[in-house]
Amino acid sequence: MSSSDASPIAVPATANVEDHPVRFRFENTFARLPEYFYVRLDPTPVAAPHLVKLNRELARSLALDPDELASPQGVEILAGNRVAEGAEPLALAYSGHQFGHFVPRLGDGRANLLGEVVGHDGVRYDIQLKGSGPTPFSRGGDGRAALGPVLREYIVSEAMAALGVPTTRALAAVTTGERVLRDTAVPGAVLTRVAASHLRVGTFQYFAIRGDTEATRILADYAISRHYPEVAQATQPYKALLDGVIARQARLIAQWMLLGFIHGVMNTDNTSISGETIDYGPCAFMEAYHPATVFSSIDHGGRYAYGNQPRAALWNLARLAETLLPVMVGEAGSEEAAVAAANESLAAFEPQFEAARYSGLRLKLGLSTEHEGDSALAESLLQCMADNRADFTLTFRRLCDAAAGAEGDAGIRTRFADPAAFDTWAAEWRERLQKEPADQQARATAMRRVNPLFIPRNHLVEEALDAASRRQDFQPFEELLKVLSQPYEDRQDLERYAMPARPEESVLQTFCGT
């Protein structure tokens, strides 16, 4: 890792920033779209950059030097100060469902769509930054972003892709020498996001509410193009974009629930098109587990708990049906046939969520055939864990240790407050296992493949976030970093990133960035 990783840079008033041109080789399509998709505007300068950190090993996935990026003209670019050659910021429209409550007007409030590069692997990325300055989506807020829900967006999103979660990424943090005012005045900063796209079901619900069915139509074909293009010569497209949106929100849910993880905002202007997790605002990972479990503080109904997140995504995608049935009418031949064409669809997403759900959780215990009991095995477990508190990761975790023989039990019955619950669920487990081929060893290897032992633990983000705030020390988000990149593997002398958090030291509460 070079200085530049650990580190702020300052950018020097004086420095010629011709001397390192920043090559990103931009390709838009969106900015090709209709105007009124979005509206065109630069990101608000800021007053004294600082870079924090660079994602150098994403920068060259997307065919970009990270070298030129950390240059006192990279860090221009990345804090909105200076707009790349070949970018053309834009600021998207978008409407949203908020707790279930419709805004029709929402949009990027405090980002910028640079442009978009094509990475090494032949996909397409947006690049935004995220706290560049008012909109004219910003209904009256500052356009800008702290310190703290930017270094969360990174240390979660940075830890979804190492956990092999689809996931916006982040490649850049900068510090903006200003400080915005939220409950007090704290450090600002800007996110530079990179994302397969920036659209959504809000994207799709902007122009739906309005009646305008030729820019919905529009909007739907772009989708296909650049997330779907397989489906572009179906016999009905737009119910198969549908059944594609369905299909891949169906699978990353059950990623989270598998990871127990809790987003926390599951808005429809926060469901991504193209399957990404996107918006990481008061997301958490849950430690002792409880289906019931939220951490927003302004969720207060529960509405987004963990165990009610495939609910709300199912209802989120009933909305991006109803704005897509204008287009489907014309393929499925009368609106009776268009409306039992999305209800078809929307009916998958139960089974198809289920099934990954449970492919999964055979995988966490070890079970690679399967047999009849197995998901009532599993869910036995999990209301045990919930009856007993204990701890979801290191649950999982541990029971990779008892795979490999009964010696293995010590560490995780003292995770649940009753240890001979767990041992009536194990004789039962073990039993099962008896009629998988694998040896042990070749079982507990392949558990720990999908049961991690490093996750973002709420209280290691919190004193990570309030160590770069208050004491603009960037340590401890650089160590955590270090150890969330690699999630799976066991390593020494890293125990306390592992552990739950002592009750002196738990998180129950997480906090909205805006």
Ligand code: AMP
Contents of the next structure:
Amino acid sequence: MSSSDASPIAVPATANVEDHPVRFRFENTFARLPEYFYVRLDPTPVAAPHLVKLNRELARSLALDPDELASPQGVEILAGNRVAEGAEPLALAYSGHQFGHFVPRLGDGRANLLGEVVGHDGVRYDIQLKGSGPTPFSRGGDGRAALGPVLREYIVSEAMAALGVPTTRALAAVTTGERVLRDTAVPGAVLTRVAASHLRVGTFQYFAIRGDTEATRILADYAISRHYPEVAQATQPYKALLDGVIARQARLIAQWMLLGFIHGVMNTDNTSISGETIDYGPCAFMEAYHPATVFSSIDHGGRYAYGNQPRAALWNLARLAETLLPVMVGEAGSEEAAVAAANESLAAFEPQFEAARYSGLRLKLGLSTEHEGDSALAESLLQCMADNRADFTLTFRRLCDAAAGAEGDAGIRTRFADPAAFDTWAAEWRERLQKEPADQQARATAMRRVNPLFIPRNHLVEEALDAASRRQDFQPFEELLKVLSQPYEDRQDLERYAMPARPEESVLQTFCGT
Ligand code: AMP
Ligand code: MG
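Form predicted alone done, so how does the form predicted in complex with the ligand look?
And the full complex, kicking off with our chain again.
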């Protein structure tokens, strides 16, 4: 057992490695796949590793010892200066459609998969270093990551996890003691990312574009055994794999929509086979609700705008279906039958997405039973919010107060440009609530479990990154992380974290900063 989180580093700097090994207990499976699935390569050492954040709770859930990770040897491993025992570092090969344009060879240009560990939940997880140096896939990039984007991914992925959304996690962030050149020279950093796996739609595309059906089959079998073991016995396992990915993506995108999350770069290389949110670049949580909202500075056409996310996901899944066709032919009997099967799978996305979104919206409105008109009621609130630039998160959160009694309306009306517009909608809503079980307090409590109070608001994220990058002040980062770890719990004196940006604080654009 480790000592408390506040304890100083347990292993003295002079400790010898043999005395204090950093035990990962790697059990690698991806490294057993054919050599052309990746390039074996160690991370590139950095000048002066310094641990700025360790996710001790996540470490424990992965059967890792946080004190070992925080030791000098542990930090060297997290920086890429030392290869842990049992690690088999490699850069994964993949392709990707980036904003609709196909790039046959992307791959890990700045990441090394160290290996896999099995958590206390019995799930196998990838441990990956991101920002760990150039690889044969770097395409002219420096293979590095800047501290700002590393902390951004740390904050937002951990916030998503606390919100209950499937996501990759952040195990650690270290600074490198080196500067990386972006718009200016900024501090470099390495993120340790934990993922159910790093298989993406783009991984399948990598082999499909090369016409390598055998590799596609090996990859599909691997994806099935790792993420969808239940489909191995299906009569058409590859169609069942496609169905599985579609179902998880439909649920995932519905969760994003219900929280106002905008991924920002829904390219096929950022669409995970496991159904996790992956690659936090110019992502953002929407404040004033509008379906056309875009933050990413590189998304000129609004391809990945909030309201386009379901369509973008389906487009990516269609690309996955295409890659699977050659292996689906065998099980379907003919090419026509395989195409028909793939189309049938794809047709299931929209109803599954709509069902997940709709049931989520009903819970957000406090509707535990289902009645005709519920969907229209939800849509009319969203329309009203769009017309009135109402803050997405705060509107739904304050609806919990309004559900406990009409005196709760005051806090929500003021979020609407025209408060009377809310009153009109609220009258309809209250009429509908008559059909619900009478206990108002229970309703409000249930609503507070699905309508978060704290999301990573852009101006707060920027403030935290700025303090860390410019002043080496990690206090705002730590405080923000702490608030976001309990997004549904109201606590004293945290008003500032719940409120939307004032106009002068408002962040209108986000950047990859890669
Ligand atoms: P991303 O935008 O992070 O999803 O990355 C898209 C592709 O660009 C992936 O192949 C990355 O490995 C690669 N990439 C991003 N940043 C860098 C970098 N600084 N150096 C090398 N490759 C990079
Ligand atoms: Mg990516």
